[in-house]
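Take a look at this single chain, the form predicted alone, given in structure tokens.
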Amino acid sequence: MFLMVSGLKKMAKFEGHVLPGTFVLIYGFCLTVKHVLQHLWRTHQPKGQQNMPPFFKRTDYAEGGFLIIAAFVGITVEWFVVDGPHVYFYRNGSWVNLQHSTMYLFFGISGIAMVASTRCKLVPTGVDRLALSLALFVEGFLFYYHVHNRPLLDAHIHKLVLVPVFGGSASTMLEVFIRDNIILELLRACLFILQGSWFYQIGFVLYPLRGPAWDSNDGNVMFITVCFCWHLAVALLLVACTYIVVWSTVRRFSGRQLDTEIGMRNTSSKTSSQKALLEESDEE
């Protein structure tokens, strides 16, 4: 019975890292596709063209709605699980740990800011990026104090999360002042992908579903650091491959559309020339 309970707890902790990692991975990949499409559209427009097509506004609504819903679900799950606080802040002689709910709250605020900035022109430009930067900063700030009094390997593998989190916060803050910069946009997406994949790594290292647990020694700590560099390389490669695939797809469809327009023009010109010949023959 004890082994079953411990196994369930390990599975719960494993899923507690994998599920957020999955959401962050999907979010980073969607950001990559979105910003590549926006960049390709901007490069083919006149310099004075500033109005984005309705499609991109819908993607902003979808992104903001995703952040709001994910934050609501995260807060609800943490508060109302079996051993959760159930709307209590002080319980059994101590304050309830609400670090995850606080983190989800700020991401929900960033989602609201994105929807508001897309919907209302009175909202200053850059508020959505500012709110997302603050949400990432709060996440890193809470993670920094999350690792105190933990074993060496546990603390080190969690501290490595601070690299993509604080890096993403800094790059997103730059986007407040430097808008529509594809390098900064793809860097933010890449850091989200890195953060999501590293959550997977934390789950597999600290709560292995099979085999013994990792030994908390200096050799493993150095190997985990090397693994983090590999995750960064894979995230960069994924962003680059996504850019190439999206660019190739857009070029192929735009080429087909151009061929169709040329064919329609040729057909219309032939039709008009035939009509002119018929009119001339009737006059004769």
The other form holds:
4 protein chains.
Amino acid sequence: MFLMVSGLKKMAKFEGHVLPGTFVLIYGFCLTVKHVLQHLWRTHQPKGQQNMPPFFKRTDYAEGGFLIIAAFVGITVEWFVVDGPHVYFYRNGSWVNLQHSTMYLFFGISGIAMVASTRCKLVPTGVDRLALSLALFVEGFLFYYHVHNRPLLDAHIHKLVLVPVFGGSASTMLEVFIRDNIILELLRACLFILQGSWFYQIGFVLYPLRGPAWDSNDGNVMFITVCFCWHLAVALLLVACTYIVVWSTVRRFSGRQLDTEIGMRNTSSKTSSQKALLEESDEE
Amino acid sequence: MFLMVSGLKKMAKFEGHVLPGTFVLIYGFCLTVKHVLQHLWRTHQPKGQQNMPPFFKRTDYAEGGFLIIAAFVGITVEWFVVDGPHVYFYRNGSWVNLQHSTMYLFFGISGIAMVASTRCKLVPTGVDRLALSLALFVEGFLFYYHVHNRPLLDAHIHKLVLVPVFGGSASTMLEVFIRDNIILELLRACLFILQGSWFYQIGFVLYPLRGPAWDSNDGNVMFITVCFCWHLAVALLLVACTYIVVWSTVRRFSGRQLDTEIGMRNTSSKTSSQKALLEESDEE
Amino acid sequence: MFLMVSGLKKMAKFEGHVLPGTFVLIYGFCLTVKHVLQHLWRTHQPKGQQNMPPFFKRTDYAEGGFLIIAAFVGITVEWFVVDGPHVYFYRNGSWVNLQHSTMYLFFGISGIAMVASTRCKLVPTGVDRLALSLALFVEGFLFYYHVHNRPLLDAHIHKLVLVPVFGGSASTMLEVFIRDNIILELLRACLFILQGSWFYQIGFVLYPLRGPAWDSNDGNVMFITVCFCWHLAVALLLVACTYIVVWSTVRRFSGRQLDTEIGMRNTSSKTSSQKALLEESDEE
Amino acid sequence: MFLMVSGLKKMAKFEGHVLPGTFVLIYGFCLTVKHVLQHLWRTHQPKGQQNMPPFFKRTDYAEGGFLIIAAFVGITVEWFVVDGPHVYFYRNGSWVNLQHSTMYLFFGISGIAMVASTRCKLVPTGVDRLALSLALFVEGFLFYYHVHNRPLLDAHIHKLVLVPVFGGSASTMLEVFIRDNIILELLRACLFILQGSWFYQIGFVLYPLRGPAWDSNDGNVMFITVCFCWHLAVALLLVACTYIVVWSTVRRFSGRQLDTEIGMRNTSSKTSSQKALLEESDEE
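Compare with the form predicted alone: the form predicted together with a further copy of the same chain:
Below, the chain from earlier opens the complete complex, with every other chain and molecule after it.
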């Protein structure tokens, strides 16, 4: 009986890292696709025509909505199912849950800012990025004070997550001032993917479903550090592959679906963008 | 008798955090209103007409004057009423008072810089922001060395105030180079509000008027960290609400009072700005 | 006899802080005057005429020459008079002198870069600022490792000098990208003045000519921190006063000496700049 | 026999620092030459003609290829010759090799990014710099966790290498936004040279071929710090000399070889650039 409860607790902790990791991973991946599409659209557009087509407005709403719903689900699960068997997060003194809820709250706020700045022209440009940057800062800030009094490996593996979190916060803050820079946008997406995949790694290392957790010797700590770099390399690879796939898909369908999907482009610009795409493919 | 003196001391310490907190809170709130008004004015102005109306000059004078008076009051209270029963600030070795006075001094200097740069065109643009940034830096610098040899919770709660202080210093320094950016201006206002409300929190946690001060266990430290994030969320909410209220008030009165108040706008621009406001309200 | 030698050593250490302090102080003051003159010249110049007059080229040569000569004197004194009675700098293990010489060397390099970039158009713009920034970085870097194994007050007072040194390095690095910004130029001058006056403070606190050195209690440490802020306030005041004095002097002599001194301005621009200055003085 | 094995191990460790040092040194030197050539070309070009000549495309391919080959060689040597007698790198727990391989991997990725962004116009501008910045960040990140549990001098000398590594990472990140700035490009080259020469220094201090390794007293630590500054001075000198030599070589051959080498310049621009070069040489 005790073993079963202990197993459930372990599974809950494992899921407590894997579930948010999945959300963050999906978010990062969607961000990549969205920003690559926006970049291709910006690149192939004639100079005069600067209005975003309604398709991108819809993706912004979707992004904001995703953040709001994810935050709502997160807070609900934490607060109302907290005494059920499946979602224990540490519970020393009952404050821990509030930490996670607070993180979710700020991502919810950034979702609201996203929707508001897409909906209403009076909201100053860049508020969405500022809110996202603050959300990441708050996440890093709470993680930083989260890791006191833990074993070495546990503290180290949690501290490494601060790199994508604070790095993402800084790069998103830069986006307030440097808008529509594809490098910054993909860097942000890449850091979200890294963060998500690292949550998986934390789950597998600290609360493995089979076998004991890793112990805190120096070799393990060093290997985890190296492992973190490999996650970064894989995240970069994933973003690069997505870029190539999206770009070739757009090129293939550019004559048929893309324009009707994105809408609002007139015939002349369509032809010129097609020509540009064809010229590029010739050039390669 | 001893209890009464001790009670008075405690009240003095409580007031010593609440009074500056109130000042900072009011300052942050006024900054929000001022910068939202300026932003609305900038947005609805035709491109050609760039002179600030005299109304904004007067708000700049008021802001500078407020800083100078607040600094003067602060220094006076610290230096001349210091042996009275009501305003003890720690007094270990008699230097502590000089710390607070030094902080006030730099805010006074930034008030003078504000007035001077509004009054005289020869003062280089941005001096007011540089002086404010330095004032915040000095405040953070002194706070940083203020918290040695204190109990854990006391040190932690004082260290958290460094986040809005140094954050505000950095964002104000950025404003030296990026002028008239509403995001940076509202971020600064928001960080002032956070700083003010956090002084209240310090007063209520460390020198509560009723009941004992909180003890330094890990749960309390963690809860205070979470609490800090809620203060940030409330500050963001307050700035957002102020933005909406100011904007809707301006829209309602834009046909009648605003132009006569702000002055100097000619009829054509008045009509165009009214039209723009009406179009926006239609669009929503 | 022993007392006399000890007294000489103490005097040498006192001078070892006061002499560089004097150099840095003078340099900071000259920078202020030079950059205020440049700023006034830039402000009152018509848009079309952008060539710097030869007077400013000469001040750049003078600045570079000052740095080279100061570095040469510093290194000579350190290396060749090091066994004489008057210039002991700490001498634990004989490496200390090399630290100071290395600092001087980099200021010499920045002097050479200054002269080269004024002399020859092929040297890329901004090399002088980069070299100065590196010189300040190296100074701070060596100071940082200089303060190990010292008593608390000694370490603290030496650590505080890192604020103007690294602050100056950062602001000078910014000047590589943001040229001709009066705020950054005066900030740099102000930080040099602060650094110089702080060397005086170190001399008076650690190696006072009369009475014992201060001891390392908490009150003293805190007071030194506050004292540092006052030095900053005085440095700001000095820069502001210099600005006002230089500006009013220029205004008084602008009809007579300035133009002949600065040279190369034609009659029309002279009259327009005079008019501008007169209009400003009327406006006040 | 034991002595011989120990001697071989020491030599392996010495080579393990000198070989990468040589690679980095050569890379830094080639970067200097390449960026000086690019800068001279940009400076002497008429405004209208902005296409890079094919010569520079070829140097970009060469740079990317060099990085890919160096990374490939490094990883191969580490992984496949690791049990041979000549290339021991520390081997505590067998993870260490993975650290070095991971560093090489990221430089390989940055080489691929370099080639891709030169080859294909669809790769966003600045990706090559971002990848190089990440490679340097990963190198610094792994070095930072590399130095735990070592003797003082060993840890200190390894920590100093973080200055050029993180400095280079930051300056390369800046280049993503500020393209074609010769100061940043030469700073990057200079930091690579510093890093390379410092690897030599580490080899000579910790694993000297003759005599014992240095011990960890304070004098040695301080001297190493000073020594680091001299390496920086020498790196600056080397970059400056290269600049002068390249510039004078280009000036001498500008009438004959350069244009045919770089290609694609028409006669008029050739004459104007020659004239500009001659005028400069007269001016000096």
